[in-house]
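Let's start with one chain on its own, the form predicted alone, as structure tokens.
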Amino acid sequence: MAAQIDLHCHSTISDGILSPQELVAHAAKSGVKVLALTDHDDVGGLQAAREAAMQYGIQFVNGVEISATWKKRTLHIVGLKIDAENKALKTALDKVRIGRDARAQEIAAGLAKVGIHGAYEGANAIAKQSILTRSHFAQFLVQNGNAKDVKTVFKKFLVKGKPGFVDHQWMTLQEAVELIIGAGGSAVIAHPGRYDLGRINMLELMQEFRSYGGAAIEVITGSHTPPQYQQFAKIAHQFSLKCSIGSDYHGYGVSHMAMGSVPNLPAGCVPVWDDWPEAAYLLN
């Protein structure tokens, strides 16, 4: 049975295909009852999504997905139940978006060196008014005929050692966690199975994250396999962390998991929403 809660998804404010309003409508159609919008480094879509959620009878939770650097790796930390008007949060996210644009220009320069020109402009056209992410470059490269799909683009162009890779320094893990807590939210490590850390680094990350006040990890997410659900459920228990779930939905054709198809948490997990009024009925 699919869960009725989805705490990780994206709109056109970052690298999703649907507007905040369209995303909420799609969530409602897919049977989602509790939803968090977690755009990359941006809270600009939350108000529109909240208003749409009221129309569809969905319980809405403010969210964001913050980029952080840990041991020269990029991690994503989801903030749930944040105050979107928190001054420190908004100031920090403004700085991150400026950094994102600088990174985007470096990505385009790298691609130009291997004969792919106009990538910055092309990705910008896809992004429209939203912040530029690697997903926008991936969509451009697919449209440009440089790869058959988004997954291939990342392997061929955007990972370490490839022409579109840029080693960018984001805020630290501690800064990201403390920023979320300072805005009244709960910090969650997004899709930990994607980081290819190895066992020792993974355990070190969890210990450090917990020491900064981190609340939970995503156990079920679009890029995890069923065996990883169990793996990260055990890790969450080991470090006294709560468990979160989310489709990481970006839109049809570019997502690993459809909205409304997110499985329930494994037995024994403590949900990150265990004390939320918005999700109280899910615990009965």
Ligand code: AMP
Given for the second form:
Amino acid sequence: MAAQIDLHCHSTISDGILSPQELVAHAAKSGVKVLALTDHDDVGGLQAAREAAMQYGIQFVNGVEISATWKKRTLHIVGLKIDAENKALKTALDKVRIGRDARAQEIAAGLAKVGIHGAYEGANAIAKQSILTRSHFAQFLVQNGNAKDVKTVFKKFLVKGKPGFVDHQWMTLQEAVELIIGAGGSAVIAHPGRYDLGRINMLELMQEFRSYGGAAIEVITGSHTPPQYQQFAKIAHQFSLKCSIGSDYHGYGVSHMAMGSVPNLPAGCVPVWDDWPEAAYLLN
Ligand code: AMP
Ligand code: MN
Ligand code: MN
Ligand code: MN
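Now that you have shown the form predicted alone, what about the form predicted together with the named molecule?
Let's see the whole complex now, leading with the same chain.
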């Protein structure tokens, strides 16, 4: 049976296709009972999503997905049950978003060097009011005819060594975890299988994350394969970390996993929601 909880997804506040209200409606239709919205570096969709969730009878959990740099790599740290009004968190995310805009201009400059002009304006037109992410550049490049689809665009233009890649410095792992905890939330390492760390670094990351007070890792995510579910369940156990589940849904056709079809945690995992009133009935 699919899990009725989904603790990682995106709306138009970051790089999702659906507005916060549409996303909640879609989650409800898909059988999700407990939902966290986790936009990249922005908590601007939480209020609207929470109001919509009340209408649909969904238990809503505040979330955010914070970009961080660890050993020159970008990691994503999800914060769950954060106070969206927390001052330090809001100030830090404001700063990240200003950095994102500067980065977007550098991405566009890199693309201009290979003859692709107007990418900043093009990505902005797609992003509308939201923050600028590589997803928006990818959509622009597809529309512009530079590659056939988003997947190809990333490979050709937006990853390390390619013209639209910028080695951006995000906040540190420690800052991200401490901001989340300071805002009353639980810190979760998003899609750990995606970082291509190697065994030694992966174990070091877990150790370090735990030492800052990190709570959990995503075991089930749209970016993991079934063998990785088992692998990360084991790692979570080894480091006494709890386990999370999230589709990482960005919209129809752009996500690995549909909402409402996310598998349950493997046996033996301690769920990150094991002491949440919002999710109490899922434990029975
Ligand atoms: P950014 O935070 O601006 O670097 O953008 C990262 C976002 O781009 C991720 O959250 C994904 O939504 C998307 N993304 C990253 N890599 C890929 C990929 N290879 N294919 C499709 N989307 C990707
Ligand atoms: Mn994204
Ligand atoms: Mn992510
Ligand atoms: Mn995500």
